[in-house]
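Presented below, as structure tokens, is a lone chain in the form predicted on its own.
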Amino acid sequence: MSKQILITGGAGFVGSHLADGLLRAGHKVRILDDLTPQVHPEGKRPEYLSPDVELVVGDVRDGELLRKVLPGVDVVYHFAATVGVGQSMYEISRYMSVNTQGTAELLQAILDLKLAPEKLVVASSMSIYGEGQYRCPQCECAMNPPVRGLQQLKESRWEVHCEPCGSALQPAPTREDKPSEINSMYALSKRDQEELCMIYGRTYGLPVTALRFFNIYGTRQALSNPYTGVAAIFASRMLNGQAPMVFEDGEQMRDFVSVHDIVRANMLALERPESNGRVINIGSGRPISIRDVASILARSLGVDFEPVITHKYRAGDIRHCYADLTLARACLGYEPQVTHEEGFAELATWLQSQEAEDKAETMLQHLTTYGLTA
């Protein structure tokens, strides 16, 4: 049955892919997006956005506008957010305003209009966890270590260690019940988004699913945004004849997940009532080092660039984190389908037709100015 669906922040990378999937499934899609210049430098409707999408240009913090776009909507996907850990540490008020206050305005508008959507799906983030989960090989037990302190980072001691025995901890899949340890303003604002929506759902009987996305990559990423995903940042460097710059020693592990798998998970959340009231990891479940991401991208692009290992740190970064997908499989029937090799090859093919302005040095200057890297 066709539904009217609203995607806040839907003109961007992930939202536009979701819009395509929803349209293919026979739904009607309305998007509210402010076309922020950092993501949309030309400030106009992106060419990749389907002509079948109804685009309303505006800010999610605009309560009056929300009261115009929400009536008649069956399902809301709340994707509107300012993203990027590093930038959030020096643009504090903007991140908290767009992400936290924007979510509050959306929920307030739904309440004031006395609407009862069938479902609200909110895009959450793995950044909420802080460090991922670990296991101590000596103590043979699971660990939830605290985030690394500034002094440890300044001394280039990158790994997380077991406090009782001092052994380097081994990363393990991170479950949804891991205690949250917020390490950046971005993470705090994403936890706000998630908790606001879940509280609203419990209070007013609105079915809500929070999907904690891990590191998403794919076509349509904003290549000239130095705070977008690391794969796009690396690609922008290489397309401009520069080697990618890698923080720390490059061995930090992340969970890179194709945008196609992210779309699949969101579509399943719409169909599966078992996901109601749940917070669910969405990733590939397959950890990969940042150094290896740079190498795979270089091979896919056909360039001969070895990553520059800077041995610098960024405030807010964690060491290792990848997804435990047990709950996603049980509640959504989700199974990642795109391998890193397939996904990065698709990304590389798309990149060949793109122009990317490399702003990595600008990002470093900003972080250095505020004492957020060394």
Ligand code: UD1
Contents of the next structure:
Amino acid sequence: MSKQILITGGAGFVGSHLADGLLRAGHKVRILDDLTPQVHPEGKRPEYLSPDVELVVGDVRDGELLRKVLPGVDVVYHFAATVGVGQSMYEISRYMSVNTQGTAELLQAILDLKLAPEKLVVASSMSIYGEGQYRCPQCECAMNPPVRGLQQLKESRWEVHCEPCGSALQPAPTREDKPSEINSMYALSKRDQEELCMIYGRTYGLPVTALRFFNIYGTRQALSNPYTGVAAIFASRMLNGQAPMVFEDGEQMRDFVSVHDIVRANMLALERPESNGRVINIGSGRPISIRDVASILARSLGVDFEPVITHKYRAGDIRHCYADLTLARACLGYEPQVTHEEGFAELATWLQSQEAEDKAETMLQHLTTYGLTA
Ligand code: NAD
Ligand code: UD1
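Requested next: the structure of the form predicted together with this ligand (the form predicted on its own having been shown above).
Below is the entire complex, every chain and molecule, led by the chain shown above.
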């Protein structure tokens, strides 16, 4: 049955792909998005946004506007956020305001209007774990090590170690019940978003699902935002004739998941009541090093750049994290379908048709000014 769906932040990378998926499934899509300049430098409706989407330009913190766009909505996807770990360390007020306060305003408006949507899905993030889960090869046990301290990073000791025996730990799949250890203002604001929605759901009987996305890549990722999306950042540099700049030694691992798999997971959350009241990882389940991401992208773009390994740290970064998908499989029937090779090839093809302004040097300057990299 066709539903009226609201996606906050839906003019961005992930939301616009979700809008396409929902429209294809026969739903009506309304988007509330303020077209943040960092993501939408042209300040107008993005060309990639389907003409069938009803776009309301405005801020998710605007309670009056929320009271206009929410009535008649069956399902809310709350994606509006300001996104970037490094930047969140010096734009503290903006991150907490948009992400935390924005979510509070959304829930307040739902409550004040006495609305009872069928479902609320909130975009959460793997950043709230801090370090991922590990195993000690020596002690043969699972470990949740703390995030690395400044001194360790300054001494370029990148790996995390077992407290009792000192061995370098091996990354293991990270489960949802791993205690959260917040390492950036961004992560804190994402945890706020998740918890605000989950508490609201429990209190008022609203079916809520928080999807903890891992590192999403794909077409439409903002090339104008140098603070997030390492795949887009690397590609922008290579298309401008520059080698990718890699923090640490490039061996840090992440879980890169195609935006198409993310869309599938979001649509499954709509269909599967088993996901109500749950927090669920969505990734590819396959770790890949940042150095390998640079190589695969260079190959896909047909260029020959050796990444520059800076041996610098970026404040707020963790070493390794990838998803355990057991719960996603059980509650959503989710299975990632896009391989890294296919996904990065698609990204490369799209990038070749884009004007990519390389802002990595500016980003580095900002981080350096605030002492957030060295
Ligand atoms: P994006 O920056 O492309 O999209 C976010 C959208 O929100 C943008 O269109 C922006 O204009 C809009 N927005 C920002 N502030 C707003 C405000 N005050 N009011 C209304 N709209 C506002 O980011 P994305 O990659 O599409 O991320 C979507 C969601 O998924 C975010 O909540 C993000 O935290 C989360 N997430 C993304 C990733 C990733 O790897 N991309 C990973 C984990 C979680
Ligand atoms: C972070 C969050 C993730 C969040 C996403 C969106 C953590 C652990 N993860 O991902 O949950 O949703 O941001 O903002 O907080 N890198 C380089 N060179 C660059 C840029 C990045 O080497 O030019 C490295 C980073 O140091 C990091 C890795 O690439 O080690 C990934 O960086 P990025 O794409 O920004 O994403 P995360 O920080 O993993």
